[in-house]
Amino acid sequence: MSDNLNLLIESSPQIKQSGSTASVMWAVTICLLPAGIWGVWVFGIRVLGVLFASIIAAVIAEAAMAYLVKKNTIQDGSAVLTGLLIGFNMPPSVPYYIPVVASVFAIVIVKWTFGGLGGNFMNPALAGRVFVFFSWTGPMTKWTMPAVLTRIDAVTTASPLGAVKSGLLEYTGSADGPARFLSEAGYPHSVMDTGITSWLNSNFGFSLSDGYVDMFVGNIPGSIGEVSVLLLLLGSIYLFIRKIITWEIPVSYIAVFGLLIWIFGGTRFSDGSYFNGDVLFHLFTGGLFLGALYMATDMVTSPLTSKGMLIYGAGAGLLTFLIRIYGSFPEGVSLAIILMNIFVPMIDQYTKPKRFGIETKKVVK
């Protein structure tokens, strides 16, 4: 053997892949750059200043633990990420002030008080969210109507969820519902969605209802960055080719939230029946899909295998239906995930592989 053989020893995972950190990273800001656009265009030049609030926050809070610990970590574009995420996660006319909390809340305490990027045991995202959300709930509830589409000035009014959680408005779910519900809300109706509803109608038989375009695009009110699922589906496509994000958690997430919606959401309206829930109508309203595709897959707080994504991802979907369908809040996304990354370390203990060569015996006495 050459003496001049030199054995680098190092701990596990042995298996690397090419991709580093920083474009993991920056290849999710950039997939979620159509959706803020779509934000911008719809709500207003406003939101640009909450998108640049949130992020300038970020950025000089992660610069400031950095310097403290002696460590570089602008580049790898983790901060941008949780900024703009954070912003996503943001009313249209929020202040200034609630976005910059919600920053260096997710940097400083969520994230750098377990150690930095890695360590942190919840999404800092989710987490700077659920902090203000709590903390200033009137201006986190307040919602402003999309105006370019209708050609009108954008108004405050209540989500589309949030109508029918506080109330104001019963959505039955019946054959006309979307169209009706959106009308009796105040919302735009867009002669975008009345035109491929009947396209789709006449030329593929679909019996799709007026409304759910209007939903699926994202000409409804809601936060900045999670209205547009059509946007949101588009940018995840490159993760999905790259493998930063696999199906296991988004589709059990989904899945589960809208089987079980379809089958108890019709219950909490006047005929009560089973297995008559508007599941588009959920599917399309809400942070579902902002949340299942780019928050719930985080690879530092989702679970390691495949079994561990799946139970993790129906979970959230449990969650999910179970705090907006029977509790007090209209929305559930956020809270479902933070809940499902405390039980992550251990899914991943009862789901991990069996070592190599150890065999368990069961003790007989």
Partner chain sequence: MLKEFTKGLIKENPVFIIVLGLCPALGVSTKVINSLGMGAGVIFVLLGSNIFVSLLKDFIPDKVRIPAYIVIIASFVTIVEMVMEAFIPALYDSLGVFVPLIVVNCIILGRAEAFANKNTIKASILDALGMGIGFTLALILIALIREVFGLGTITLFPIGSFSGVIEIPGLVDSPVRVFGLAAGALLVMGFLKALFTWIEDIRRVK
Second form
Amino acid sequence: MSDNLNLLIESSPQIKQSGSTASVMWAVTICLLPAGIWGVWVFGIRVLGVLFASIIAAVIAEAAMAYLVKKNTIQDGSAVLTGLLIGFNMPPSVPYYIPVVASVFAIVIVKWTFGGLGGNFMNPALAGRVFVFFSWTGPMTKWTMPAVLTRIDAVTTASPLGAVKSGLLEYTGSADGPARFLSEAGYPHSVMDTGITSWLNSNFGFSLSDGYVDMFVGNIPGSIGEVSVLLLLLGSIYLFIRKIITWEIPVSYIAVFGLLIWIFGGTRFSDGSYFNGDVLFHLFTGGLFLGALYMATDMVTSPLTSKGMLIYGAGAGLLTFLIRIYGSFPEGVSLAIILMNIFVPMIDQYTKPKRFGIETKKVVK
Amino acid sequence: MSYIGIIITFVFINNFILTQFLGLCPFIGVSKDVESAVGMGFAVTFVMAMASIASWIIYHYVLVPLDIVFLQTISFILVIAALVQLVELVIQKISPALYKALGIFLPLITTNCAVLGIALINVRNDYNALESFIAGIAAGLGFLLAILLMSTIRAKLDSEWIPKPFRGIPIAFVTGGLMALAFMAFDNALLNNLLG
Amino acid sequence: MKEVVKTGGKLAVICAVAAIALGVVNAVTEPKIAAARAARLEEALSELSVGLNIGQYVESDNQNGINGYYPLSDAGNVDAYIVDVTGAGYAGDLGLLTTISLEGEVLAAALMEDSETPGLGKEAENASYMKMYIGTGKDSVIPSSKSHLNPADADAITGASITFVGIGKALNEAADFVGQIGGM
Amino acid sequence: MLKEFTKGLIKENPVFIIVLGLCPALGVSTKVINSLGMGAGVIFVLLGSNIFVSLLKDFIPDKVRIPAYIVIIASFVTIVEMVMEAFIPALYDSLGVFVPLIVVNCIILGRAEAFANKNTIKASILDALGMGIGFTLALILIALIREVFGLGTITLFPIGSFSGVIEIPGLVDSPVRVFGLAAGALLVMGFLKALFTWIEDIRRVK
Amino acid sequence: MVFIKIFYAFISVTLMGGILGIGLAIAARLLVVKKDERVNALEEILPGANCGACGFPGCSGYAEGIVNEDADINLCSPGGPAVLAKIAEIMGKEAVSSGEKIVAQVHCRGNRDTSVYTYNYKGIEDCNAMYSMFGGDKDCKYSCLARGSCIKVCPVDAISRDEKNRIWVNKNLCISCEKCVDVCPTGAMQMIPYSADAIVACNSLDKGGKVKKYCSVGCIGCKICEKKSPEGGFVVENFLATINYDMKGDRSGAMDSCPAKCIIAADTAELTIPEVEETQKVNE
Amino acid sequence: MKGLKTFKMGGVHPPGKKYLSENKPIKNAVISNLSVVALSQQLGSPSECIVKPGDEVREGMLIGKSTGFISANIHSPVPGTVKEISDIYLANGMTSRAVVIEMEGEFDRLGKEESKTSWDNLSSKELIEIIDSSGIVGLGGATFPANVKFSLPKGKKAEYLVINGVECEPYLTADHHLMIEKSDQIIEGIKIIASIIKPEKLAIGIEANKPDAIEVMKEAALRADLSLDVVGLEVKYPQGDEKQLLKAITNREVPSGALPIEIGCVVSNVGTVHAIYEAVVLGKPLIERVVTVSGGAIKNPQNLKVRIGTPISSLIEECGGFTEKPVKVVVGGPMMGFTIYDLDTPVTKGTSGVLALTSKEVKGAAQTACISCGRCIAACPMGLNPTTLFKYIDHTDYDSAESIGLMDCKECGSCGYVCLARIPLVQGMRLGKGMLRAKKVKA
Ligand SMILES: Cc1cc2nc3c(=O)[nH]c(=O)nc-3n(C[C@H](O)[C@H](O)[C@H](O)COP(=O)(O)O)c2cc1C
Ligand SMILES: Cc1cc2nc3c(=O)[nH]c(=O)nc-3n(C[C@H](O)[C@H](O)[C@H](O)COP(=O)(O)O)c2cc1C
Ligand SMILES: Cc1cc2nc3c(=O)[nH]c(=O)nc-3n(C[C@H](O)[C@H](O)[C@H](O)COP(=O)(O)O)c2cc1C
Ligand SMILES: Cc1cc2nc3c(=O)[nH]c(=O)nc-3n(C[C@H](O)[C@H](O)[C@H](O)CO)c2cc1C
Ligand code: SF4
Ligand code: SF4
Ligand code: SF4
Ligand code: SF4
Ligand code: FES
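With the form predicted on its own in hand, show me what the form predicted in complex with its partner chain looks like.
Complete assembly follows, chain above in first position.
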């Protein structure tokens, strides 16, 4: 009876929950696509070339490394995702060699010297991005105006954050908040933005400055994939539903960052008073959502337990705030996340789950 | 510079290991496990604080009055070496376990660039006695931070399948490199802006 | 106890020999070092003096990074000052010497000391870098923001605008300072 | 006897195999010329200290062994420092704090401790030369990689009409700047060390 | 001026040196910690492989063991006679060699081509994990499971896998720590003398008939080897031939006439066994 | 379902699949001609064989004698002759000696009238002796000798007797049907145990997916006038594990490395309780048990009352064979059970189910590297860190694994079930524990 059954011998459990590493990676990739397509649409078809360059470089690097160690890891999808995220983090006008170098650095040095998928302690895409940012600061901080706005301005320009930041170096007046400051400095807005803003202002009694709607929808200069907060949020809904990402990291990250901006943001970007920061401006610019939703949440490089994740997210929020508000780089998300990556093993050490049947020592008051 | 400024500078911005290249030998050598890394970190901090004070005294009360500043290297290192040896003797006496964990690196603290480095840097920066002391402690804490983080990461790496040629010291360097990459986030401008 | 003294004594002997040897070497090199330093300063100053006579260095306790100055005179009249000013760069202080005329015009400038990044901020050590500033201050502002520059120059400093702004601000301080002491 | 010399070059290379003297190896290796300068300084100090330590090995009491060695080393370093500042000030400037730090370069005291105080003068000289040259070669290797990628140049001595700087077309204009920074140094060192381990492994199995 | 400076230098540094020297000497006297010099000396001599073959936690543990616990001095197999001699010198003891160096070797070369497999395994690549599931996926329960647990534990990477997924030990790298023997669940890994010229590459205690059913290169216990090379030290017990390596006689007769061809030669020290197998194939 | 009790930490919700056999009453299985009775069916030392080939045996006759403190007696499930004593592999992959009996002759019990004996006058000691001689072991899976469990260590008092009717494993419905069909017998069994260990409180835990069993047990307790607390529990795996069950019902935590009696509790499975009833009241040793035969590849899933020693192939045949080729045949539940390749492997006292699973049910996928998703940690009911444990074990660093709680792992499979990367975590835990035990034996 047992002759031709060719039965499988495997250890328990004999059944598994559905899902696999590859399905998770592809799910994240697909959820990122809307934001990517938006990038192509607003920045032009060249952007597609940048995305392909980074993805193809990442996949080839992955294939080469996998060949060296005689494993087959291409189909797990993590290299494509890393490549895509690197592309997302490039300015639209970047020369092609930069994303290629970033991808190769990410896959070969950050990922494979540590043993490939799961071994790395630092987010490969972000480390790759930071590597090329520090190597070629100039091209990495040249931005392109989105299609809707180009008729107003030249092709290259500063991103809102960059503009505010270099504005800060020379700016001594006191407009209330960076959005208004930009508006007054003649930063362009789309028609839709002006329309929606005035509609909101007149119907709800807000006094919003122009520009927020553009920032939220993605009509601003910035990295290819980071500009459309709206589409990034939409994509993440599916990831939340499938529990691929959990709330701890994004929420603690954004909350701590927002809170700090609200408290201290005004001291540097506005009239100098506390509790007057322009939270919306900082949330919608500089890749905060891309980072908080899709990159800080990379499981490999984030803590294991929810307590750890909260600490990690909060730390990233604090660092992003410090770097962005006080540091010399226009944004701060990438650096903050890779800095927190360094702390993850330590966080994991101190946030172990409580073991069953082991008395935790009660704190004597 | 304010004291807080000095602390931030030496812990984060000019972290001895990750940006200044001082004290790398123990950073690579003693970061294999968390316990000895912490021990080494504290030992270095302690010695650096003492070295800062001692060298300040020598510099300002001997070398400058006698106009023999050219002897700073030799006199600093002489004092530091003696100090470290003293610490070594004390540790050996009170905690053989710690002594064993730090192994050959205790004598190497003497010849740890970080320790002489802080003495020379204090002089270059014209720090007063208290500033020197704080700088010594802060630089030591920066070392401690770096070596502690390094050791927790390396402990994790112990249970990953690192490609063979990279196991051990090479991966420690690569890890240090990536840490340094991230630490580039901290720069002078950040400090200046933060403190006003 | 005798052992102890002997040990100390031996170390002292080694130290003594070393000290004497170093003293001797120092006696040879010290003048050379001093001379070389003086020569370098001399050279820098002569370039900055725009052909005028350099006066005595005056230390200053001005708060805004001004360390001191040399008056420059032509036929007894002070026409300009070489100001020794410190600015804030990307990676530490920037030590600058700049020649400012009584009208506040930047006649010359040189970055003497800095720890900027090679390829970025360190470019400011090149004489050509300072062309951006030279000639400004009288009819135009001394540039301390990208918006003061023409697009070509602005592009050139991309990636190192902190250095650029740091120098610009320091030169402005120097000009203000000259404005204060100018009437003297 | 010759073994004492050759071992330092590869088999016991102080930087790649013993992994000591890392700070100067990484700190100054931004340009090839700095490596050469540093290497020369180290060879001189190593030679001097090895000779004196091996001469004085019976005179120096054990309890003050380390301070005594250090005094000897520091003297040579100070000499190097003063001479360099007097005669090659440009190099002195670019080596910065690492010149006085030769004192604490782990290799030098390490050789005094591990070799010179147990061996004859002749052996100690050979050891010093081998180790010093091994150190220099390692520095040059690191610097070559870092300078070519990080600056797009190779800087040597200016000789006659040759300015001393070789520019690598393509890389000079937009070099991979990180190679010149701290992170790049550590990464390059990691990969070189891995390379050495790998070669060592292959040799061992054969 | 110059001389005053030299004088100051002389005075100050000499004083510093003298004071510190005396201070240190006093401190050293007050804070003495007695440590047996011999421990240090031994630590330097021991190979530093920290393999644990001696039964102590690493080389420094063994060094202390020798000095403080009077441990035997011939326990370090990686060090071999050279280290033994040095230890003996330091400890002032007679060097009693622990005999010829022994090395590990796998006594099985069954693989997909030669053996019968019973199930499809999915799980950890580990022989012990697999062994706990019906003794492994081969019908032969004495065989090498080829999951490479021994490869994982070998401190010197002496063990490798060939293209047929069989496991072999490079005897020139092996340091006789026996970790692989300890970890091997089926007992296929066994120690043999370094000089062994042949091994019986089978570990099955099943009867010949049963062996024939599941493996074409298994020892069937036919005793031909005993007869063909009486001086070669072949002994067949429990349906399995073993070699008594103390007997140095000619073993080629047995090798040639073994019907299962499971006696394989290892006559040249440099050759690893798969290479020997190759040459044997050419000879046939 | 709100308001039901459950344990807090960890746990998973695999699809129950109980509907396959939920409505099938327990049926007596065909007795096979050849019974293979293993001699190590219990936790502890194997039993000593007291028959030899050629011997005649009767139904229920002692053939294996308990050896040592933790061991059990084994009885012949059928009348017949001993054909041989051989070495076989059990479903768990371990070897065991086994008595092979060819059925022959007349049954002493089967088809005969059952006569009840009264146990009112028996002392605890006598009752324990009966349980011992009847070879009763825990039928909840651990097969721990029941007599040993009920002989409370000196100085320990049982405050709670908790009956385990949870049956949290998917597919399995044997305990469920036992409760429905034999509620009165179970109640009487509980009384027997209660009279041995004299607990203050009695409780039975049943998951909310068996509402009929909850009802039936409540009624039976009422009928017998037994103050039994029938506790409905939220459906969550591994609620059936005694530690989780006690946490849910009594909110007490069994300390790491300790037994339930440490917190004044004794846990017994309903099957065990029923077996004790049969032993004490009917004088019947443990020679049969209820086994659920189920799974997507089984034509006609059923709950069968099976003689120990029956080959599994015969059970599958009785359920109509396979509808399609199964990828694995599992003995036990899908979460903790073992795969077998030889369908002639015999049923033992611990066999609670036989499942033939299709690839759709198994959801097998290739293993990849751990991506530190942390799901295994969230799932582990013991608060362990399976991924780190596995990594240590993978690197043969068993001591580090032990230091972070390897020995607390009870191989429940929750971590392996949720693992995204399909890492054989539980196998790793087993390997690690095995290697540690081997090391301790050596030392
Ligand atoms: C490695 C590195 C070195 C840098 N060096 C300098 C420098 O020397 N001078 C400077 O002003 N900024 C320096 N920066 C800072 C950034 O280039 C600069 O703050 C920022 O990108 C501003 O961009 P912008 O100059 O295009 O406005 C450096 C940044 C990095 C990453
Ligand atoms: C050595 C040993 C002694 C035990 N002693 C007792 C006991 O005295 N009382 C008891 O209730 N259970 C005892 N048990 C059984 C356990 O409580 C438990 O039922 C068994 O280990 C398996 O349960 P599990 O599958 O839920 O882990 C003992 C188990 C072992 C291994
Ligand atoms: C993960 C796990 C799940 C278990 N599930 C059940 C179960 O559903 N029903 C059950 O009766 N015993 C279950 N057990 C066994 C119990 O822990 C315990 O051993 C048993 O209830 C004790 O009763 P027994 O000795 O009468 O078998 C499980 C054990 C483990 C480790
Ligand atoms: C939710 C999620 C987020 C991810 N984010 C990143 C990322 O930011 N950068 C990256 O290189 N890979 C990311 N990955 C892919 C993968 O985890 C990563 O390549 C590993 O770090 C490689 O070991 C992500 C994967 C998931 C599931
Ligand atoms: S020799 Fe033993 S340990 Fe090695 S692979 Fe074969 S069975 Fe496994
Ligand atoms: S082959 Fe075996 S005995 Fe030889 S070194 Fe390796 S593990 Fe030790
Ligand atoms: S099998 Fe062990 S480690 Fe995994 S969830 Fe269960 S108790 Fe935790
Ligand atoms: S569930 Fe699997 S992939 Fe996720 S952390 Fe645990 S072991 Fe790793
Ligand atoms: S050279 Fe070794 S610590 Fe610096």
